[in-house]
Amino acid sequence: MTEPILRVEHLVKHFREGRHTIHAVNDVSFEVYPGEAVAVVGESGSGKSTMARCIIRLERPTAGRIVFNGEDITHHSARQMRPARRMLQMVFQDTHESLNPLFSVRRILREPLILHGLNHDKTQILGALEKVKLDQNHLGRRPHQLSGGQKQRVGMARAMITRPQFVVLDEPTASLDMSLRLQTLNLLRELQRELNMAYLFISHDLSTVRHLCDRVLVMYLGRIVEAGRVEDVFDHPRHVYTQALLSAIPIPDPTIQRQRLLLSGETPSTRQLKPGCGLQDRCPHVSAECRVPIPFYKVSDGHVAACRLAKPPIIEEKL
């Protein structure tokens, strides 16, 4: 069977607030194989960006263990994590914070190039442009004379130029109008056939994670709640707050009404979590169960959710 590219087990992460204690990622676990999509859905502040920063080692984790190409890189130095750099690449969320403003394009898709001594002449410049649909006019512009999508275009470029094995896509598309939404989930396809990279792709937009990934995470107050292929979570969700999720996309058919799902009070504060499903105080169907840590179920094969309410059922054996 073929090894994950990326393994997180355990996973923590906690901030410092003053007195208080953040905390943001909260015993996560899971696997990507190579040349797999897998979304992270989750309303802000569920720990997504958070997780995905410590995976590339933008943050040091609190806990837990993060194994990329076989190689445990949790506590590994900027200098230890250099070579790992070429194949685990991220495309940021802002543009306008992740590109040098005072670096031309040439320049920010050279410099990558020239950290891992790779070659780094015209021609594997342009190629890397040619990729993202765009052309060598480009290559003399800064950030600032570039267009919402030109810039996470040359962002993915950037990302892809290494030809890394995983990219994190931190919300992609999340800037872009419909039309340049859909050019951009349209190249990330063919980018991963081509080079057969691996996603982990953090989104807002269920239809979006339904259009380009093989399986979705979801995530409440740092903790994945649910998880599988994408068209079983979606089409048979189990747990509530996925449930509450799915049933917020908007329908392009206005003849069609969907029962929303509306969760009671407001999401509670990471800073003290309490034992038990974290949805327990806005949750509809919430009993003494939910009170205490909940396992995973086993849905089907492949999609699991921490919910009471996946609970097989009990099968009395007739005597």
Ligand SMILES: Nc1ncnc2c1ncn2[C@@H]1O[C@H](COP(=O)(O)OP(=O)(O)OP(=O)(O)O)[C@@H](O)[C@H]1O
Given for the second form:
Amino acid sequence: MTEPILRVEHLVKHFREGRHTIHAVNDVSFEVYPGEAVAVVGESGSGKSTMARCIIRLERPTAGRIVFNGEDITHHSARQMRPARRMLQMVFQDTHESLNPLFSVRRILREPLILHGLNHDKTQILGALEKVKLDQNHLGRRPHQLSGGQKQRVGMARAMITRPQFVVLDEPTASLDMSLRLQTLNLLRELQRELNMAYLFISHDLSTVRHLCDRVLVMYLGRIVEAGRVEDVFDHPRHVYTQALLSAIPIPDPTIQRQRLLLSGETPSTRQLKPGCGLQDRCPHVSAECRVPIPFYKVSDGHVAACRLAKPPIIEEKL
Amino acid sequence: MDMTEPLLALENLSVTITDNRGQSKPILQGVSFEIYPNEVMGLVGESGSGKSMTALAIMGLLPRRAKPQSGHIWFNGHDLLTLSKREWYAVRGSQLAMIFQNPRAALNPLMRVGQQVARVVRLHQSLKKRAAYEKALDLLQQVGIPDSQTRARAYPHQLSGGMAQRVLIAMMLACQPRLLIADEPTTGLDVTIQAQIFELIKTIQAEFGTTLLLITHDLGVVSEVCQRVAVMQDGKIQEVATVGELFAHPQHPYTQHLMNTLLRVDRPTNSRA
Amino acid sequence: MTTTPDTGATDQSPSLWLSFWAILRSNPLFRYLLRRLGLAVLALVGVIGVAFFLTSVLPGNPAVVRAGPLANEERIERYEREMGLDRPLVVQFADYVVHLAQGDLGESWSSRQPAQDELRARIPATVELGIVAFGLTLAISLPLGILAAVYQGTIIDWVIRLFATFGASVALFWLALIGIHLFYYEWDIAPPPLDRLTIGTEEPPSVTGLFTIDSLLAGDIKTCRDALNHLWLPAMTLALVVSAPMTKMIRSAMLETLDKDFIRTARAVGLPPRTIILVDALRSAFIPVLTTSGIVFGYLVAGNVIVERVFSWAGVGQYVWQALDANNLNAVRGFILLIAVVYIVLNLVIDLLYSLLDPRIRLN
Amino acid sequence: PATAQEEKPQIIIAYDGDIDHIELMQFRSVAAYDATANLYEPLITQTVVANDSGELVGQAEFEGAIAESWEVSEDGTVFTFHLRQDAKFADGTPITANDYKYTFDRAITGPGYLALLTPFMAIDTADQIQVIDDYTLQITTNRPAALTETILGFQVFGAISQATASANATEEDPWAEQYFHQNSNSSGPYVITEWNQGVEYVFEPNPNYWRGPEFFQNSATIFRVVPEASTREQLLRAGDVDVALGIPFSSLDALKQDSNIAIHAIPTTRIYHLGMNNNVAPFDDVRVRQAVSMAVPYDAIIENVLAGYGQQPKSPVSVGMEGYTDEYWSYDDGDLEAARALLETAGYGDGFEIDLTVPQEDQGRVDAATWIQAGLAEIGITVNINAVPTAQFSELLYSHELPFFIEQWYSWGNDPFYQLTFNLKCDAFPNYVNYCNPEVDALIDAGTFSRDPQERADLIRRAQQIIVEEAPWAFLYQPDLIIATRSNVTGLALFNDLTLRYAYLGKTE
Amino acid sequence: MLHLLLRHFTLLLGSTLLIGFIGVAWIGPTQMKYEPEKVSRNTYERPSKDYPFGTDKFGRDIQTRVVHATQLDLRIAFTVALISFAVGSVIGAIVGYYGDWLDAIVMRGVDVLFAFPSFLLAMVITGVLGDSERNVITAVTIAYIPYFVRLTRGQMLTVRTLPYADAAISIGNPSWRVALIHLLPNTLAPSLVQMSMVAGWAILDTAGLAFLGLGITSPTAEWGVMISEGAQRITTGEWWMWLYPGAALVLAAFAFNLIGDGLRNLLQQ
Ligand SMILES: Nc1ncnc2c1ncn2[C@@H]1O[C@H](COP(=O)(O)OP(=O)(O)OP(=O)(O)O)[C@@H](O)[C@H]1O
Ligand SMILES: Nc1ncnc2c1ncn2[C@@H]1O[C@H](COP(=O)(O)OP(=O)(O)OP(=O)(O)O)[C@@H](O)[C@H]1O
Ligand SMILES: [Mg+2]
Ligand SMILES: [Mg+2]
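Swap state to the form predicted together with this ligand from the form predicted on its own:
Below: every chain and molecule of the assembly, starting with the one above.
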């Protein structure tokens, strides 16, 4: 394989809130290769956005390393980061609030070009618009004159216009309708193919992930609990949390009757973290082993899970 | 399906809303459907299709600027649209109740949750203060709040969304309504919690026999929870069917379109190569 | 929250105190108060500095004022020396701060009395007027604000909003003059605009300094009635002007609250409208209104300066006006400090109330 | 007599200002001046005579107060006072020559400004006052002085109890100033029984006053602080006060319509002048000063600012003072041609621009400035009115650099030489126009220390001639003192010092 | 249409009034027969043909003075509102965006200023600076700057956490551009409301100061000065002296308040 475009090593991000420390991201490592779409899934508060914000350096990581395109950007200042931003873009979660309400579409799209000293004549902007399937007469509009889907496409155009190599998409479809969502996903796929970008696609909607991505990272309480190719993880989840997550999703098919794996209780607070598995208080299969740090067990090629149930029964074979 | 008298019948309901500029626009146009006792009725449709407005019209809680233009809402032999303000207060809560999305905001932030449930108990079951509180604790227990004694003393902001929704459900149980409307009760909750809440709703529905109108835009939820379903688009009902029929043979083009845009987690979507 | 250790406690083991302290410290409300108190002290230090240096550059030499029309250089110099004005400003400031630390605001240069005594003597009049005006303000603006919000968009709302807007546009001194002219002079409903009691009426024995309360404590209904009689017109004048912004604030807070989800829930479960408005909505709406009370306080104090002048009301407002005119700097500074302290304390109290009223604040 | 006291009415006076303090030698406020006049009794006092309108006006003659009688030596330098044996302080202790000695010591060496007054009596040191025995006091002046009696009659030389003073004196405060700020051991007719700063002061007859209870026409006089003028008026109209001070001239005509109100407009020698700084261009040129003097619209000011309640002085000596003459006055109102010509010759043919500084609290001066502005505009002088707070005004004046201002003066001594000494002698501190003419100085000195009326008259004529000619001031107006009372109030008594003597105030039914 | 009119009635009424006032301030002075400060011997004339609003104690035409005062008072109102808004917003934006110790220091300072009622603050500052139009403007402006600092800072604290702030950074904006170009304009809406309120308050404060003899003083034609001159005559029946300038003052303040209310309504929708 080629060099990864992004390498995240032991990333930690803590927030201080009064006397408390919020353990938003705890020791996360992964790589993203050019042209691939990696999904990050997990429930609300699991640290997905925080991780993404660290990667594009909207936050300063507490510990760990972020290497983008071979350059360690972990400790870059805002000024040092600026050149890198051309290649490292983000599409934001909230379609409505990620566009400056006072700027016209033209201005929104022109700004990144100007900032990075790129050619910013009309053809560039029109080209970008065309890619996201908007037309010229949207140029003069302000965000409030656009529908939700259109706004999201403007946001995508803004991220893509500098032809970045890597784009973080933080739940780009969360606030969209089903049909819009599908359109958007298809558009993203086209763009990716066309521009050969790598995606880090954050979502808690697993069905969209299945539709768009190559690999998936499952996060819980700021840790990756399972990772692997989408088919592997979704069809053969090994971590109890992944299993619960998948089984909780209603399937629009009345003919299917599933046995649901219900977790008891709720996600614990990120203020204090217990060592070991994050799910230890909710898991029906919990054992003493879960209360000490658990390594990743390899399930298959590229598929790992941090759960004792995924532990390969090697020892027994030896005996 | 029990095809006796419907509990609630919307007949040709039209509602218009007047915007800031004084222009009125229809938001519900000739909406008709029935809900029968003890069933779980689903109402699906895209955002803005008028699902919430339908629910609010039934509750008599339409925003000030929205006015019913024509039609009837038959409930118990009365047309709800003709009720006076005073009569409404006899109907709301005791006959009809509703839970909303964003449960934490739906609770009074300045009152302990136990008190909030208790005062509804007192209102509808004419109990003494003490007894009402005891009853409230019972209800909290029933909706699966562990350690309800302590939790009852919490303020809404100290509860998670899931817990808050349970409190709201307890509050509605205190009303003992004939019809409960749930407007996207799990939006904004995590999937695992969402699953818990739906389990709870199903149990309660089975136990108390409450009639339920469940509003959602998620066909998955419909297929798992509802018995019958109405599909809305642009303020109109496009199709009413049992869940089985709907998924097997969607009649209306719009319903078919909805079916086509479904993404499924249990298997790769056809469109992905 | 207050912990006044009695003297006998000293022979108790210190660890008890330490642990008590630890418990206190771990109480988030207490910690919050402690921090607020720290900030308040900081702000106060700022006020002292600003007050001192700002007033020091007021044009006019106080020694000159004191020397009077038969002045000569030698006398002016002597007074400057006596009043300490010949020293560098920084030294004067240091001296001021040292005295301040002992509760000494310095001499009021016109009457040659300690400024703190004079201020203290004036405070009750202002407080009494302020409280009654504030009470009237609430009495006017609460019902109006609630009515306007509940009947939003109707003619009631219109009238109330117009009243509020108009009230915010009226010059207080103008209103006061017209009020006196009409109520006292033309119609003879109000007593003469001359301080707090009718001439010749004995002041009640001072307990709180508030004549209405003191006279009641002394069981003297007549004096109380007299005090009230003198109070209502100035208080009403102030209240009319202050209730304009207050009404608006209450209205918009109420509107915002009535729009909240939990109000909809309350309606959906069939709670009667009165409960919803007076219990659910009002209590919530009161929180934002409370936070703006500082501004209302500002209106009241500023209004007091004018009202006290017009009604010959011997409060601190009139006092500072005279002091400013006579370059009586210690008095002006004392006044500024007084206002600042009251304002800061008020804000502390508001914060405290706020955290009592709003459980969301309590734990953060 | 106690019952008789109670039948007497109470008099309520609305004051336009507050008392600062009543320390006899340092108070500043006009109100305190009234108060101390009723608290302290000097050796001798002016006689009063009722005029046509029933006001009791102080005369140039003196009668004994605490001094029963006195003799003046032939050369007019030795004054021997025989004190009343029955005069007592409010605390019942007798008033003795020692107390007066103490008072003069305090005035000459102690705090306050009185050391500025004693030179008029040709007294420099405290030694010149001697106690002969308990009831005999001798004052020896350096030379005969015209104003010795006048000044001895000032209330500020009223008896202070030495015993009270020493009882309250401390190391840092040897003259017991602190004590006397709010306390007095009255030697005069009243004692303050209620001290409520900023609100009200109650004066009740001093039970030990030597003239006895019959002297008092009221059982108490209540002094009320009412800052707002229109409020005072309304109070008077409604009968809530008996006397109101500081009523604006412009209200008088309307008030007069009210038959229950009597307006007492008492001509005084208080003189307002337009000061032109002789050291500062363009006023260093006498022709400019004269031109200004010609262009001021005197009539308009008196008519509008004073509503006619006042008179126009035509010399630095006030109208009504002994020796006043208008014969040298040559600046008739409206002689604009002459004024322009003078400016032309002085090199200001195109006029000039100048700030006219006035204290903003004095509405009369601000208004007068407006008329002056209009008048001077006619001869091409652009006047900007600069109304500043009193404190600042004083400071500016005291710098002696203010070019153009309106200032006023009132001579307690009601004497032209006294007036000129303070105002126009070279280097006199209140000579804010820096006028200096050695000849005038010599004239003033001679007059001050002459006890010969004719000589004094000649001297002052000459002085007026020079000063009017050199026009350091434009003499603006002398306002009447306005005291508005309910019409049933009687006994309005005024001395030279223009303060009310409360004891005379009474009421008819 | 009627509905629309009613909805924005306050804004419409306020703007109409204000435009009227601006018109008077603009054209009025040239239309007047008299000079505002020109004294005459026709003092205390009742309103008549010659003097539609009567004359004052200097025989000056009150109508002329009210009209000239309109210009002065509006100028004060606008200048105060604009400068305090401009200065306050920029400070607030910077402080709100960069936060930290800068925020702590500046906001403590603002707290200190807030500890004084703005009118008293203006009173003391005018006392320090002396009386002139410029000084009144300075004093009142200083008194109101903290309002805008607070408001903008508060807005900034919200706005800077919004996704479009992050978006602005992520496309490579330097931080000053984020603060001043992207975010500041979005914080201004409430300040606009505040501005029109402040304009109204500025007029009232100026008049209040004039009543206390501070700031603008006689003979300048200013409403507050005229009212306090009239107030001295409140008992003697020259009602025209205080009525007309008083009405002008109240109406002008009313106009600004109406506009403020109207704007707020508009923004809240
Ligand atoms: N600026 C911040 N200060 C303090 N805590 C923060 C901050 N940002 C995030 N957090 C906390 O960090 C944790 C992780 O938040 P994050 O937004 O990364 O979750 P997420 O997985 O993106 O959730 P969602 O799916 O709801 O977007 C949460 O507990 C959150 O409250
Ligand atoms: N207060 C309002 N003023 C004007 N139009 C409104 C208002 N509330 C709702 N609408 C309009 O009414 C229509 C129906 O809205 P409704 O809230 O019923 O949709 P919904 O189906 O519940 O959508 P969602 O799934 O987003 O909740 C929409 O077109 C919406 O824009
Ligand atoms: Mg997120
Ligand atoms: Mg809805």
